[in-house]
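A lone chain, given as structure tokens: the form predicted alone.
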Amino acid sequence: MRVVLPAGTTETALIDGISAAGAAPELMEHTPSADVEIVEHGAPIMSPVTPVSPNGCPTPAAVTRAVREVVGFDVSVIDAGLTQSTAAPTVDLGGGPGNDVREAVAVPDADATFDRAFDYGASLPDDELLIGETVPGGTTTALGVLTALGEPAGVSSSLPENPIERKRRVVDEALTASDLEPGDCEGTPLAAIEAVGDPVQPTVAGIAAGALETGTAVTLAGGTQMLAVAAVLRHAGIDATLSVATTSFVADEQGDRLADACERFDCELTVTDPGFDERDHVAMDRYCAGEAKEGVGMGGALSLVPDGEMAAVRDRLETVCRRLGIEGDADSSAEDGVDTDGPTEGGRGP
């Protein structure tokens, strides 16, 4: 099993109220670079920030890393528009960062990125691929692509309260800037990404399409952002078997909408509950409170955990959290080093 992890940025994440609460704009562009370092090395190496919320919720990269230390899997990191360097080894497919979706063109090289990613996916020798993502602001761009395709699916959030109306207003402005109406890109998904998407989307879609072409089993590891990718693949006429693996946190927030969307896009759905409610630890407590929910391949990684091994993953997550400076139970986070009132060092887009 290989986990492929495209990482990129979009200026959409800098829109006021779109990014994770408290995340400073000058730090957020480091988040994907730090995420992939955590998955590869267990902690940030070159990145000057550790993506941890003011309440002590670590990036989902910490969970993916914990699973990797228990289960073991290969990782390939794809530079899908990073703006900051990373110590994680990367495959550069030549794409650049994304523009603000409220500009006329959000991803100028969407077609070329998809083609290069397709060739990369087709070249991989693995029988199974699990494809994740890290891109702050990615659920807003996902909503943009779904709307441009005429799909009714909603999107999740890394915040306990999903600012969905704010996202819809941004998407409305984005469509207007691109002279589009909802549904105008039906059957032309790369045009949707070019207009209102982000650079991680054509990278994930291209890798998935190339791998599926060669008979590789593909699982999209994530929540509603990966539903947008599934929609892109279906609108591109790709009808191969496709799976989506996400967390119980996304499923609880989305309710029947998640299963309905997977049925519409003909995707098998796997939902994994990591049992974080069984521990009194600030990180797991914040996930149970609705923070973060998904990202950096978290749901897909959790789906790889064998029966009876989830307790070991929770143990390992506590170890990873200590490396990230998060210690203590949910009631003593402040005295154990988590600043519950101070600024967020890094953040994922909602």
Contents of the next structure:
2 protein chains.
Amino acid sequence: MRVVLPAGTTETALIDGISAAGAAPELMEHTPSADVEIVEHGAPIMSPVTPVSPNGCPTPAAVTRAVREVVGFDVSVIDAGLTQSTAAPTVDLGGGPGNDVREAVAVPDADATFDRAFDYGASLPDDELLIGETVPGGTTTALGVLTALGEPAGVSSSLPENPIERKRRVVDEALTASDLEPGDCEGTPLAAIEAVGDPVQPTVAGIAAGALETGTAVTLAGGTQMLAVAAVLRHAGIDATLSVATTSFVADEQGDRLADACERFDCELTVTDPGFDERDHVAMDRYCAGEAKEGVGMGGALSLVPDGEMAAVRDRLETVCRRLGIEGDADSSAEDGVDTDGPTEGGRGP
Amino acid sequence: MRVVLPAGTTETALIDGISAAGAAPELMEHTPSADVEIVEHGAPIMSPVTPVSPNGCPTPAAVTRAVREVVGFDVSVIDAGLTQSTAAPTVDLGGGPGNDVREAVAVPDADATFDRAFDYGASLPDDELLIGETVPGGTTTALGVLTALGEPAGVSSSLPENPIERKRRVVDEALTASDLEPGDCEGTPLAAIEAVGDPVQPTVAGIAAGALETGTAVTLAGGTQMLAVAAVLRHAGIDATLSVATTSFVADEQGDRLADACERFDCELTVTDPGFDERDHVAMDRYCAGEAKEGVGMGGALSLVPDGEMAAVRDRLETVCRRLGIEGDADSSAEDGVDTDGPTEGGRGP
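Please give the other form, namely the form predicted together with another copy of the chain, since only the form predicted alone has been shown so far.
Full complex below, order starting with the chain above.
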């Protein structure tokens, strides 16, 4: 089992009000670079940004890392258009950051990126891959691709109140800028990505396609962004077995739409509830309130947790949160503030 | 515990007769890229080259991987001047390949590379680092740096018959081309690297220096190349505790010189014998005959093997060798050729 994490950026994320991945637009482009440092090293180590919302909700990378510290798994981070350097080791497949979808071309090299990612996915010797993503603005580009493909699915949000109408207006503008109508890219999914997608999409799709071609089991680890990738794969004529693993937070928000989309794209669906409601901890409270929900392979990582180990993941998440400067329950901070693992911020993790 | 593996190239490796790291000069520059794929994935997965000598001696990366499959450890590969792409994730610290030491400048950006590596090493949250290397031609550049520093130590070889006189002549030429006499760089080790070293040296030295600065325990995993790095650190005025871990093959070749050099550079020395003489297997026979000896963190990785587990490492090495197309004992190939782990070449590892 290997977790593959394509990480990238798109200028689409800078559009006002569509992403919670980063407290301020100018810091958001650091988020994926920081996320992969958290998964690899347990905390941002060279990134100047710690992706925690003003409410104290940490990036889903914190949850993926907590799972990794409990169950252990190999990680390969793919540079799928990072703009900021990261101290996590990355595989460079040669793609660049994405443009604002409201430009004529959003991903100039979508075909070439897919091809390189395909070769990489085909080369991996693992029996099973779990493919996640971190790309701020990714649900908007997911909506763009689904719309261009003529698929009805909606998309999730990293904000408790999904600005879906805002996203739809952006996608309308994006399609117009690319001289497309909804459904115009049916059967030509890379054209959809090129016009209104992001660079992480052809990377995830290519790795998945290459891995499936060589008989590797593939799980897309994510919510509606991964449904868009599933749609891309199906529109590309790939009919191999495909799984989607996401969080209960996405499932709660999406309701029947999630299962419907999985049925439409012929994907096995796994939904995992991390039991965050059992803890009185600000980070877990924020997830229960609908913030962040998914990302950085969180739902897929949670699906790897054996029965009876989820409490250990929650314990570990508290430790990871302390490293990120989140002190847990504000009402008992005197007790929770005692850090048995070393300094909290800029400190040393395991 | 994290194993950090700077991987790079120098045109010095192309000088006739100084390196066994690659069957032919035109393939040698692929060796470090293939090595790190072996450590990360168990076999070369996108590299077109499998570093196995004509005699059937695999790269030390095979041994490091075998240890990793038995004991498990995190790996971070550093791109310290690779010329060929690799499918292993790498941290890019921005350095380029090295020039032939017989040019005036061998490592144009040695200072800047050291500084970036220092920051990276200082950022790592691990309690303990083991730093290895893979750079064909690295013992010649090690001899170059030691000579420029005025240090008497000799260097090892990846060939059973060490072409040490050939290396000394190359180093003499190299010093002349840089307008230096032996000892001229005493106290200015980065000048020595710039003149007659390779890009992996300032990367290893910088990571070690940064890690030591933040209280991380550092083991240099290698033989005479790592003694050259130890000399660099001591000439840079760094007096923190430093360990060297190497193989019995280097110790057997170097005799008293190894312990003498460690004493001179105030390094704890650990020598590990993997017990390859207990197996009748071509790869292990070749190591016992003095081929390869060390590299890619092999000696350091072996030092992590708990008591009683070395037989498991040898078992695992046989499996890794089969993936690399090495069938073990030629006299009983009918039996040893049975591969219980899948196809041997271009096949699928775990």
